[in-house]
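One chain comes next, on its own, written out as structure tokens in the form predicted alone.
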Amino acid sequence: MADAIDCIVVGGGLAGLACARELVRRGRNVRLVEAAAAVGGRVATDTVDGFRIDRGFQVFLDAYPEGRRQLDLGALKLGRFRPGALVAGGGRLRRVADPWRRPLTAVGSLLSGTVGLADALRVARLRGEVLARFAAGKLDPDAPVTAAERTTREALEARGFSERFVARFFEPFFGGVFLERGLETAEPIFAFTFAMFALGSACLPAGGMAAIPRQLAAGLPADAVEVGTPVDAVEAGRVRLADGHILAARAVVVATDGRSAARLLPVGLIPAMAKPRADKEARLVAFAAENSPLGEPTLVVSADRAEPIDNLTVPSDVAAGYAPAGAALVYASVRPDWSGDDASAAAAVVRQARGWFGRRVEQWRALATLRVGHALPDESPAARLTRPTGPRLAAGLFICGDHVTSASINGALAGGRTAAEAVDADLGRR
């Protein structure tokens, strides 16, 4: 039976699922093995007291090219955030709106002084340029990096954005997306993400982000996926399971996170992975509330640097299935540089949120504090130079994941698909 397997995919996150699905679509016999009890990797959703809690603050951008290519977006029943954000600072909430979709609200942002006219014009110029690059096919964050790139902060400074606007908007908004407030993420990642927000909406699937990997897995044969199956080592054509069993196939794809891939692959195969890229951590505090503090599907980002909240959302305002009837689910994503421990996080979040919404937040009930140790790989220019240049490592051995492409759902899906294409081409030559 083992001889009949064309490819073993190690890892059932988005990249591994996308790879396996594409290979099945191409008529290949595939087996996917996943160490955890369910597929999905970091894109997972837990149930606590009837509330659906994603593992870390995550959104799906419906303009993602790979999402549109690989997913049935209608079946996900996506709920959409309003464009723009509420920026919290000094106890006040100030709205920054998308002038192309909410022009009157955007004018209000100008009149209130939240956005200066010069910075608004710079945003318009930035938007036009990144959309033109994307339309021309010149904005691909997954393309191999051949030279040092600028950081996001360097790119914004070069465009002349004021320090005040960077601190009030770009740092809290994109800092929350990239899980780092220094804006050290490489400019191509920022430009692509900016384009995706401009072209579409941030969304949540009904019932939680786990709906995305579930949909991908549903496209695989029932006997193709083995969960609860940890792997000890891989090489071309062979996978050694933790229980000592050997699986053989014509090809193997390692679709794990970067650190796990470095542990599983033969020593010295990828010199750059001898020291895997650093990972960024995420922390989320979830609360049950009687009513939404927002009453609208929007994102609150905090510009208060000494406080714990990075961003705050009410998923039950955005998509169905996140909270029981008559209740609201509140997420507070904690700043990566906040030094408080998990035990004190919920109380610290409530203290900060009370300045925005009043004493009613004292009635919030903490449901869970989740810490995701390997939420995103480092996307700084120096780190991106260490990525493998493609999915093929050797004859019969391949790699994919967001540490190989770009750290996003789009990057994971794209990496899985391109790895499958490389495997299919390799098998066709043998």
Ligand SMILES: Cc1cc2nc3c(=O)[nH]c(=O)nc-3n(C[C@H](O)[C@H](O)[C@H](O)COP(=O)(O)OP(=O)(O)OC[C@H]3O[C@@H](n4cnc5c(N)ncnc54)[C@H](O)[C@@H]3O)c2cc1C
Second form
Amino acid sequence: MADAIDCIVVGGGLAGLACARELVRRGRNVRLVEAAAAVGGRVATDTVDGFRIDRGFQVFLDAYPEGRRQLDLGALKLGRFRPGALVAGGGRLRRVADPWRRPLTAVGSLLSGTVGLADALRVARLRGEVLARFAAGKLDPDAPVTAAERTTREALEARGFSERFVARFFEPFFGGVFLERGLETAEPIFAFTFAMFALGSACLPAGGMAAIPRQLAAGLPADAVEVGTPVDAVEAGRVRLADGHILAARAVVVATDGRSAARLLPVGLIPAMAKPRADKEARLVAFAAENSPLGEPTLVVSADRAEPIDNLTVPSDVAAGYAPAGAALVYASVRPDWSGDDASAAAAVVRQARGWFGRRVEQWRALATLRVGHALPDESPAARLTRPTGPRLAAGLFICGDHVTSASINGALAGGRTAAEAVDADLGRR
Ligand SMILES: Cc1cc2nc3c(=O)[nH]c(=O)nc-3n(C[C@H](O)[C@H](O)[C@H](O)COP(=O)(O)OP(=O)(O)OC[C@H]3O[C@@H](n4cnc5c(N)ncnc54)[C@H](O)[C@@H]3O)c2cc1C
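Having seen the form predicted alone, can you show the form predicted in complex with this ligand?
Below: every chain and molecule of the assembly, starting with the one above.
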């Protein structure tokens, strides 16, 4: 007879993989069931004509504490972005040296005297305070939210930043990270992300972001993972598969995205989940080019509100394996508030980029335009207050995923690990 299963993990994104791996490490017999044909969830990479196209532009920040704890960073062969960026405004690109480590120099270079030194000093103070909070263990975006938080915009206003400065500095940087330009995301998420940029680099693994879930999955016994196995319903100790089969285990962890969790879990268990909030969308246009328009591993962010580009990168300048030899790969993320349709996105991106790089962009060949409908959950203060306050929902029933912790690779990994610890403790008690 097969060994009894200690825990079924539903969903093989980063949270589910991290959870399963931690349970295996603790000697538990685990089964992970994933609906899609491969594990990885929202961290996925497709190959088109030898170019690696991540499903939405994403970066791994090498200062993420959970990344350091759970991943073999050396084996990922990370390529690093330069800490600065090029900021587009009024059709021009201006270099921002290094806003995370040398805010005074960086802000001076961006604003070239058009806004007072006061905002530059405010960035320096913000940096100091955020790093002190992080060092003191008081900046954890994955901790349960028990009191009302401010939005990023409210926190910046309270610090006295000028509107103009927010529009030219914070909106282009963090609008692309949060996938929303309103800066409605809760302040701890902003502060943590700022600290991560200050303490490390934005990176891409060689050959694509999918190398991250691949590494996690390699730490699991081959027979522990079943892909192409959608789950229909979950309760403590039981999982009903879409084909009608029932799997039983001492514990079940729901490690899906928030909308799927709301559908799978018993009605009424988490009242706020009955009305899932709208997720944020992302769009990416990928181009093949003969040469890199940048020639360096730099991020371009745009403050031009009416134009389509949110940010532009050349992944083949950053990490090995993104483009075939002798070619370059260009990604343009489209602003969430750009109203054009997918069919017109590539041409609109080329039109805008021509203003920055000249006519050579007309030779770019569009490889793919992809839309990620449910890219990130709502991380506004109101949304965060409705979340479960920990991974344990009931005896034998647990939850994790970026909708419970914070919407990032770090948040998904942290949630998976802490869910595994809670399961292990629960099993130990019974
Ligand atoms: C476009 C984009 C850009 C991003 N940028 C960054 C970035 O730059 N840096 C960063 O740190 N993070 C970024 N993120 C966020 C990060 O990728 C996510 O927070 C993280 O991958 C979420 O992992 P998860 O395991 O919580 O959820 P998911 O990846 O959604 O995994 C859930 C899994 O559950 C499976 N599932 C769902 N329903 C069922 C079912 N009924 N039965 C079985 N399986 C099921 C799904 O198929 C999926 O594999 C970005 C995300 C996107 C989409």
